[in-house]
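A single chain, nothing else alongside it, follows as C-alpha cells in the form predicted on its own.
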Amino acid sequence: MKIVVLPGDGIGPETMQVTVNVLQLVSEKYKLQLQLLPDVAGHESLRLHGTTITPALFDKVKQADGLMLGPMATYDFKDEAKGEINPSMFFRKNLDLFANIRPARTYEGVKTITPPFDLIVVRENTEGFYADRNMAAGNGEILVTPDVGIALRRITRSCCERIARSAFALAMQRKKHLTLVHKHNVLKVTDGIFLDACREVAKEFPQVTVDDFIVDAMMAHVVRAPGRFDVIVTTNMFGDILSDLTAELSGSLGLGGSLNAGIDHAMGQAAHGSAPDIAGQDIANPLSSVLSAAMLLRWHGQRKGLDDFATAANAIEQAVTQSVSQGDCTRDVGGKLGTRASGEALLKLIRAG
C-alpha cells in the first residue's frame, strides 16, 4: 500500500511523525509493505512552490492508495488566484470523497459528561450549504448587494443515495441501527430528497432499524442519551456540526479519528484544526491522526481483501485505548505525557500486542 503523507500546518508535523512511526511499527509487524511518501502541502508548499498544493502533488496522491493529510492552516488560504487553496477541500472535491466516517466512543480513564457510547456519523462530503464544492464554476455563495448575501444549498439525489448506502453498509457491520438526521420540517425539498433516498435504500437492508431526528433535536438527544445511536448519517453541514459535537463529548477532538473515502480513494485526516498556539511545544495530542490512520488501512484491507490490515488497525485502536486508559497520553485527555512521549507509548503496546 503506498500512502502519501503530507504533514500539515502548525501541530501537524509533531502528530503527523507519530503517525508515521506506528504505521512504520505495524507494517513490519503485521507485513504489510507500506510505502511511505512524503510530501508537502499548506504553507510550506506555498513557501516553496508558490502554491498549497501542486499539479505534481495531485498527481501523485492520485497514483497512491491513500493520503494521510495533517492539520491545515484552512484560515489563511483566502486567495485560490495567488495559490492559496484549502488542501482538504481540494482532495475532497478532486478526488470524490464523499463519505466523512467519524467515530465517537468513551474512554476507560477520560472524564466525560454524558454515559458511555460508541457511535459513528457517517457524514455526506461533496454538496449542502458548503460554498467550496457545491457548484462546477463559480461559488455557492452569492453576494447581491454589500448588505445582501444568498448561499445555495445542493442536494442530489444521486449523491443522498450513495452516503445512504455507506451508512447501510456500516450499520450491517454494527448493530443494525441507523438514524437519518435532517430538517425536513423547513427544508422541505432539499431534505425531503434525502429523507427519500435514504428511505429507498433502506429497503436493500431489511434487517437494519431505521429512526430519523430533526437535527436541532438530535443535538439533544446526543447530549442527554449517546447510547441510543449507533450509526448516524446525514448531510454535509449538519454532519460537519454533529461529528464535532459528538467527538468532543467522548472527552476530547483529540480523540476523534476521521476518514474521507471514495469509490478508489481515501484520506486519512485528523478531526482537529492546525493549532498553531501550540505548535511546537510537545504538547499536542496525536491520537487523532492515529486513529485516522487505522481507519485508512481498514479501508484499503476492505477493498483489497487484506485482512491483516484490519488486524493492524485493530492492533493501533486497541493500542490507543490501553495507552488512554493508563494515561499513558497527552494532557488533553487526562494523561502527562508530550506529544513524542506518548507516541513512544503507543509504539511499546502494539509491539507488545
Contents of the next structure:
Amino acid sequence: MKIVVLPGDGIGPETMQVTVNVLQLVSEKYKLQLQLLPDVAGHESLRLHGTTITPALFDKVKQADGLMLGPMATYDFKDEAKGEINPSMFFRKNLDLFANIRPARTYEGVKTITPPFDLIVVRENTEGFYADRNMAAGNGEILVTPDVGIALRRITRSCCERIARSAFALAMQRKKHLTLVHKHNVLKVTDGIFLDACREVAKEFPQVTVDDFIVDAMMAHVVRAPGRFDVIVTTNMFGDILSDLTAELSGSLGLGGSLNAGIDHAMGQAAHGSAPDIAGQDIANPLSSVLSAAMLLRWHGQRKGLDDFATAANAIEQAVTQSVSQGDCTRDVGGKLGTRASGEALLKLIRAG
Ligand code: NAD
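Switching from the form predicted on its own: structure of the form predicted in complex with nicotinamide-adenine-dinucleotide?
Entire complex below, previous chain first.
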C-alpha cells in the first residue's frame, strides 16, 4: 500500500511524525509492506513551490492507495490566484471523497461531561453549504453589493443517496441504528431531498432502525444522552459542526479520528485544525491523526480483502485505548506526556500487543 504523507501546518508536523512512526511499526509487525511517500502541502508547499498544492503532488496522490493529510491552516488560504488553495477541500472535491466518517467514543480513564458513548458521524463531504466545492465553476458565495452576501447550499439526490448508503452500510456493521440529522422545518426543499433520499435507501436496509432529529435539537440530545446514538448521517456543514462536538464530548478534539472516503481513494485526516495556539510546543495530542491512519488501513484492507490491515488497525485502536486509560497521553486527555512521549508510549503498547 502506497500512502502519500503530507504533514500539514501548525501542529501537523508533530502529530504526523508520531503517525508515521506508528505506521512504520505496524507495517513491520503485520507485514503490510507500506510505502510511505512524504511530500508537502499547505504553507510549506506555498513557500517552496508558490502554491499549497502542486499538479505533481495531485498526480502522485492519484496513483497512490491512500493519503494521510495533516491539518491545514485553511483560514490563511484566501486567494487561489496566489496559489492559496485549501488542500482539504482540494482533495475532497477532486478525489470525490464524498463520505467523511468521524467516530467518537468515550475512553475509560478520560473525564467527560456525558455518560459513555460510542457513535459515528457520517458527513457528506462534497456539496452543501461549502462555497468552495458546490459549484462546477465559480464560487457558491456571492457578494451582491458590498453589504449584501448570498451563500448557496447545493443538495443533490445522488449525493444524498450515496452518503446514505455509506451510513446504512456502517450501521449494518454496528447496532443497526441510523439517525438522520436535518433542518427540514426551515430548509424544506434541500433537506426534503436529503430525507427523501435517505428513506428511499432505507428500503435496501430493512434491518436498520431509522429515526431523525432537527439539527438544533440534536445538539441538546447528543450532549444530554449521546449513548442513544449509533450511526448519524447528515449534510456537510451540520456534520462538520456535530462531529467536532462529539469529538470534544469524547474527551478532546485531539481524539477525533476521521476518514474521507470515496470509491477509489481515501484520505485520513485528523478532525481538528492546525491549532496554531499550541504548535511547536510538543503538547498536541497525536491520537486523532493516528486513529485516522488506522481508519485508512482498515478501508484499504476491506477494499482489497486483506485481513492483516484490519488486524493492524485494531492493534492501533487498542493501543490508543490502553494508553489513554493508563494516562500515558497528552494533557488535553488528562495525561502528562508531550506529543513525542505520547507517541513513544503508543509504540511500546503496539510492540507488546
Ligand atoms: P483547531 O481545531 O485547530 O483548534 C481548536 C482548539 O482545539 C484549539 O484550542 C486547539 O489548541 C485545540 N486542539 C486542536 N487539535 C488539538 C490536538 N491535536 N491536541 C490538543 N488540542 C488540540 O481550530 P482553529 O484554531 O479554529 O483553526 C486553526 C486553523 O485550522 C484555521 O486555519 C482553520 O481554518 C484550520 N482548520 C483546518 C481543518 C482541517 O484541515 N481539516 C479543520 C478545522 C480547522
